[in-house]
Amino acid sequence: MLDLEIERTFDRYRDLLEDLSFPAVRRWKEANPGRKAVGFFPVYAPVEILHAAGMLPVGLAGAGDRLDIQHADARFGSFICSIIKTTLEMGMTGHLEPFEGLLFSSICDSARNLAFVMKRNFPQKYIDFLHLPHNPSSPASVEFLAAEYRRLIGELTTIGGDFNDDKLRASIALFNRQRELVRRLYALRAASPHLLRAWECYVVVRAGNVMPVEEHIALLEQVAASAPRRGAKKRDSLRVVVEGAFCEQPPLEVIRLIEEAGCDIVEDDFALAPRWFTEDVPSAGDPVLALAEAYVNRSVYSSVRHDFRKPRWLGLAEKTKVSRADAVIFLMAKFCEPAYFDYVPFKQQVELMGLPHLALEYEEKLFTFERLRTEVETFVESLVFD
């Protein structure tokens, strides 16, 4: 009975995931007239500032392959990532229609033009782009920073945000706790992963992203109370580490079918946004400048973060101790210049550590998984018969 409520609840938040309607928010919407939902692109956006403003923050992760592209392709070039094309035709056909505002920030050439692009086709919205520090090692990282961050506070307000520290130290508090349970999710399947599959645990997490914090934290202390007493067996899998989906999300079915393939995930980068931060943000205190010391100091490492003072190289070597990886799988979306860029160091630091990998790609609007099933099988087989 627990096993198939649970399956319930995952099967629930996948067709939430699945819905471009984004019913949650609009229900949001509903039951608050006049505020505002803020939609941020991937891979990080201070949503307790968002939140603190009275507004709902909401994580775009494109559209996969439930949107065909009929006008996003006349405004970019052919060898552009998909989340890029099939975001902008969702504000084309009216998806992004229950947001008032759209925030971006600065991750990669196309994820800039984007912003820009919205910004002349929407004119009506307000459309943000947030400068993130690019040396950490500078003193003025973090005043930079929050400076940045006191400019964002003021365009809220101008389009109707209240905003008070108060607030912003209760919205951090509440992200924190949020932060909290999706660690003992990730924990739990590291430690179990027969308990949690990686598909179920990316389901719940990033449900979050779409829904508001407040009902994404009964969800998740829900599954994290249920989840260690499901009936599942134990498999005899291999333990990996997959790298490199941190901005467009790869299909679900991508991720199932590494793990039907003999693989346990024991650890990933995807939908990383909650768990950006390693450690609480201080809610005492000035909390602009908190949440901006926090960026600068107490990031987890990605290839969209430029931190000279902790190598990406070495945070995915960490990674992969902390979590007994057996192997590593560099999973990279099409035309993705960062993913790509950090592959050749990643893969360096996997071999200087002895540990097999492999190299797949996807894009979101991907149909057939033959090829990628049969790589990831023929990949098992290789070390398992080995």
Contents of the next structure:
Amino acid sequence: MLDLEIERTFDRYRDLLEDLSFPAVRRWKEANPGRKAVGFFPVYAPVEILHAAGMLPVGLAGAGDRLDIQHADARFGSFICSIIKTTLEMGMTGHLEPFEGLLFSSICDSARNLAFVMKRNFPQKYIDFLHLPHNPSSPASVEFLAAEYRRLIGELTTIGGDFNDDKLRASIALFNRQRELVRRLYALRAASPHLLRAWECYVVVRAGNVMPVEEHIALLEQVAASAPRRGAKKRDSLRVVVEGAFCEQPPLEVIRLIEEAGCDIVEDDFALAPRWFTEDVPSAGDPVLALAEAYVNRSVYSSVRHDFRKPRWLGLAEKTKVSRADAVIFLMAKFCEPAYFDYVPFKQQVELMGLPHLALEYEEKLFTFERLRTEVETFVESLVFD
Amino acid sequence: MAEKSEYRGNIHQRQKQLMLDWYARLEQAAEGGEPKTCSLMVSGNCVELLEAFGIVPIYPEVNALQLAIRHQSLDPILAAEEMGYAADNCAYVKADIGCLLKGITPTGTRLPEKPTLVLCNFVGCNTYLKWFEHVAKFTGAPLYVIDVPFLRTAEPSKEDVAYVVKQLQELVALLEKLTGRKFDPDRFRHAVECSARSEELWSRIKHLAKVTPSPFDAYFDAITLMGPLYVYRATQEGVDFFAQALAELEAKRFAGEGIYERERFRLVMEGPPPYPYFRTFRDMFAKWQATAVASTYSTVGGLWEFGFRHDPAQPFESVAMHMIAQNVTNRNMLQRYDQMQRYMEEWKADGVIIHFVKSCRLFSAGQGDMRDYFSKQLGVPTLYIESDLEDPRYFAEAQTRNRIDAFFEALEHSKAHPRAKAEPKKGAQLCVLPQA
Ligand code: SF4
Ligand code: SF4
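For comparison with the form predicted on its own, would you give the structure of this protein in the form predicted in complex with its partner chain?
Below is the entire complex, every chain and molecule, led by the chain shown above.
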């Protein structure tokens, strides 16, 4: 009975993620008339600030295979990843209508240019670009980011946000709770992958991007309490880290097929926003400064955040050690330049550690999965029979 | 009718010599450890600060383009792909890394294997961050990243400027440590002063293209002048070079000489050129006696034609301002649209050529929207073509030629010619550029 119930929960949240009409956002807006929703382009946004201003932060993730590209190809032509085009297409077909504002940040050149193309095409929306610092070695970067956040707060106030430091402290505490629960689910998954499949964990965590944090916390609590009591059996699978899918998201089917081919995904970089900080953001003192300091010093490593104090390949090395991985699968969105670049030093690092690895490429819009399935199966077989 | 572009004048010779001298100094550094060297990017950089320490810049971008122009880029690109770089990574990076691994240099002279510092001046291009991380990893040289806030508002805020100034000061301390030399503020001011003078001369050269016929091509010829602009602008040699270039071009202007016997079309060019087919590409425009009177690519280093100068009275702040706001790579798309629109009007152009290069998403992502803005909203004749700036495999010669020919044929027959109606529609102005 318990198993059935929890499985229904996963299915429900999978459906929520696939629904391009943002039902949870619309519901929230109906319940909170006059309040605004602000979408943010992956990977990270200071959601606490949006929440403290009385707005609903929503993580965008393209349109998957559920939208035909009619207009966006002419604006962003060849050699550009899919999420850029589907996001623009969503705007051009009215799918972003629930959002009064859209936030972008310095993750890659395509995303940066998209911010300004959107600005021209949707002049009625508040569209902003946040510069997240790339030189954390400089003591000035925390101050700079705090100033950038204050600029954002100023902009949000002009579109109707109502902000003060106490509200921000409360929001930080709330999102700390969310992240703590997400960390707990990840720990459960790494320890007992049979109790929480990767795709299940993924839909539950990613749902945090498209629903109010208060409701998300309730969902996480429910899953954290019931998953350990499931009756699932242990399997003998390869423990893998999946790396490279930090922005455009792979189709759910791809995550499933990796598991079905005999892998337990024990770590990944899918939907990073709800698990961005490695530890709690302090909620005492100047909360804007605290949030800025956390970004600079307590972020997870990611291909779109640069910290030359500690190269990302060492971040990956650590991840594989902590999660006791047997192998690494590089899962990269087609035309995602940050993923392509990182692949080279990542691969060298993994080879240095003697870990086998496999590189796969996907698009949001993928209709046949057979080739990928065969590649993963061959990879797993080669390791199992070694 | 098949007019070919010709390369006359002393500037080109002088430019060649200066670049060879630069490579010779780098070879000296490779052999004896002196002068000290530093890798950095051409766009919005702080070469003035390096000059103050007597450090010679290494520009991987210049190496990459030199390689492509000499038809040598494919081998290193393939070498990089073999080690795992993707077909769709910026080919500048691949060519550079391939060269590092195989010990290839564009001129055959040696380059330092391990620069004193790898300095990533991050101005807009995210590829820079990856590229320089990789160079530091592969050479074992120390890395420093100057994080320059992207210009997301009309003007930089005082916090933006303070942030960059602080990092420049941290860089000074780092350079003192790495070179064992004390920072000399007078030498820094002098370098900034030289830059200001080079920029003034360069800016006057660019304004010469406002006359008809233009005495120089602000895309193809400007590229020739850009090497010295990056390597020498903060030195007396740079000032002398640009003074000579200006004098030569002014003489042409007074003689009423253009690039061609008759200047038939005036263009604004957007995007980097296809270096592997530079000459072929240029000839496709020469055939129509079309001159580029302005180009965005020639402002990657700086936007001096709109009035900005480094300021010896405020050396750190002006270097920071230049890095944040006064180069095209760190400005947003809409500011680029405005820049081009201003060229259309003030430099009196007939149309816009948008060259999409596959490698460079900084320039190219969203250029379809730019085409839409110019052709539909402003009613400007606009041509959109695709190839690459470094990888010879992406140049479809016949197709490119056909599209260019068709564009000029249409332009010729359109009523809009000889002067395209560049009257902007009301309310089309997007953001404001600094006045000259
Ligand atoms: S998928 Fe990669 S290339 Fe595309 S927007 Fe995201 S980070 Fe940029
Ligand atoms: S992406 Fe463009 S600006 Fe960046 S390094 Fe490559 S060619 Fe240069």
